[in-house]
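One chain is shown next in structure tokens, namely the form predicted alone.
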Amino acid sequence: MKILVTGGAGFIGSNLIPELLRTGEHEISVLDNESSGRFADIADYPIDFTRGDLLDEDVLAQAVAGRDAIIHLAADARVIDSIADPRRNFETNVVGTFKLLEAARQAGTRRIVYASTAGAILGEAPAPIDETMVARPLSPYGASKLAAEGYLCAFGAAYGIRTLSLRFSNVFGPKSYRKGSVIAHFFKRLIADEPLIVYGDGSQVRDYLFVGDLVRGIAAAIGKAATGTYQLGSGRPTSLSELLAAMRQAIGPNVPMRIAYAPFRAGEVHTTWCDISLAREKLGFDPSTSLVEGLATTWAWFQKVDQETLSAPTCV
């Protein structure tokens, strides 16, 4: 299968590409503007790389031509930044996704797998969240991902493209040095011997999914007939205080871990975790990495990375 991965130089993409290539059954091309990733992280793999933006229709047409399937990871995924600058978030996530879908329709691409999000779309919904719940986004980022899901559904119904929206929970793992999520942020601060800033009282709950489990799920989903929306998470609730305890276990007793508390931030969901039973049934999704195991693997990777890389601007 000839697969285009948008955003393939980013955190998830750079973990997904070796998983897709592992079987030797796929030919991979990547479209990435390197705003939240870098080509160097995938340069050793046999791929065709195009540096370009989703909003450039000429670049999109060339990237999509001849592709059997698209895995659409490229996005502006910053919740807080989307509140400060909703237009930029809308242009990238909604307009960019529409242009990609239109290019795929023109090229005759028949399969699109979209990287969506869980908690940001549903807002403060009773946990565990599932695919049947009414969406009530609390941020422009959540709204943009919901709008893109709608367009995938519409293009699937109107043009016969098999579209699949995968709502990721909080993903962590190696190569997340430019990711602004809590685990990557905390690990970078630990290496810099800086205090960990907890916004709120540590009671907020998330679903933390190791990237290795996620990319195996995506790689399996690309070849299945399933369409619609599915939750991909660990299926386990973890409070921020529990996460800190697991981090302590993963990094060992010799690394100082100082914690400072600050007020809750507007636009952030307090409690969200996933019911993944539908993905288990229809996609065969079966995450098996424990939180401590995943944290230990991630911490080992962060310790091996040079300081210049770790100090790169956080983008996602």
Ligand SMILES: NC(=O)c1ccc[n+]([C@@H]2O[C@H](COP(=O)([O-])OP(=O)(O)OC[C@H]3O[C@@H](n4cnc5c(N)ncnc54)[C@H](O)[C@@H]3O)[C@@H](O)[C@H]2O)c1
Second form
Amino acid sequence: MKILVTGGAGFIGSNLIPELLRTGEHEISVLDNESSGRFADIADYPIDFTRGDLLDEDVLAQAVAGRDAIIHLAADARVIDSIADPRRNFETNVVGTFKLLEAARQAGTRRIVYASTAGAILGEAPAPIDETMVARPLSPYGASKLAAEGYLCAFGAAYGIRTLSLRFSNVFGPKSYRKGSVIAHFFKRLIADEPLIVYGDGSQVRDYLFVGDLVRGIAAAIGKAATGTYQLGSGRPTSLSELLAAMRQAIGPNVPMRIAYAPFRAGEVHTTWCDISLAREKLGFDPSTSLVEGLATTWAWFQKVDQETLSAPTCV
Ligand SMILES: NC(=O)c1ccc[n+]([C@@H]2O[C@H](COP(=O)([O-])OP(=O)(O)OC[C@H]3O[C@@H](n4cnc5c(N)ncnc54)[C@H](O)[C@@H]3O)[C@@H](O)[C@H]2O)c1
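Same protein, different form: I have the form predicted alone, so give me the form predicted together with this ligand.
The next block holds the full complex; its first chain is the one shown before.
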């Protein structure tokens, strides 16, 4: 298959590309404006790279031409910033996705897989969350992802494009150095010998999905007939205290790990994790990496990366 990956230079994209190339069956092109990703992270792979913006219709038309499938990862994924600047988030995530779908429709693309999100779309919902729950996004970012899912569904029904929305949980892994997510943040602080700040008592629960499991799931899903919405998570609830214990195991006893406690942050969802039985059944999704194993692989990557990379500003 000839596959276009939008946002392929980002954290998930740069892990996905080697997975897509692994079987030798696919020809990969990437469209990315490098607003948060870096071409350098995928420069070693045999891909066709376009540095360009999703909002540029000429660039899009060229990028989708002749592609059998699109994996749409490009987004403004900054939840907090979307509250300060909802319009910018809307333009990239909603208008950008709409323009991509229109370009794909004109070009006759038959398959589109979209990177959506579970927690930000559903907001406060009883855990474990699943695909049938009513969406009540709490941030413009969550709303933008929900709107884009709506357009994917509509383009599937109206134009026969096989569209699939995959709702990711909290993804972690190698190459997450520009992410502000908890595991990347904690590993960077450990390397800088800074204390890890826990807001609250560590009882907050999340679903941490190793990026290796996620990219295997995405690569497998592209060839499946399935359409609609599916959650991709680990399917495991993990409290912050359990995460810290797993990190301690993954990094070994010799790395100092200081923890400081601060009050709970207002507005933070306390407990969310995913029921992934639908993805297991229909997509054959099987996240088999244990938390400690995934953390050890991530930690090994963070340790070997150079200081300049580690000090890159956090974008997302
Ligand atoms: N990382 C997670 O835990 C997580 C969880 C749920 C959903 N997602 C979704 O998965 C996707 C990938 O996330 P990520 O963590 O790799 O984020 P990322 O920021 O590392 O990657 C996004 C990529 O898109 C590119 N991009 C942004 N705006 C663009 C534009 N207008 N035109 C072209 N390229 C553009 C960026 O340069 C970057 O390389 C996003 O859609 C995100 O919302 C991620």
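Definition used throughout: the rigid core is the maximal C-alpha set that superposes within 1.5 Å between two forms. What you are looking at is a predicted structure, and each value in this text was computed from that prediction instead of being measured. Residue numbers count along the first chain shown, from 1.
- Relative to the superposed core, A260 shifts its CA atom by 2 Å or more between the two forms.
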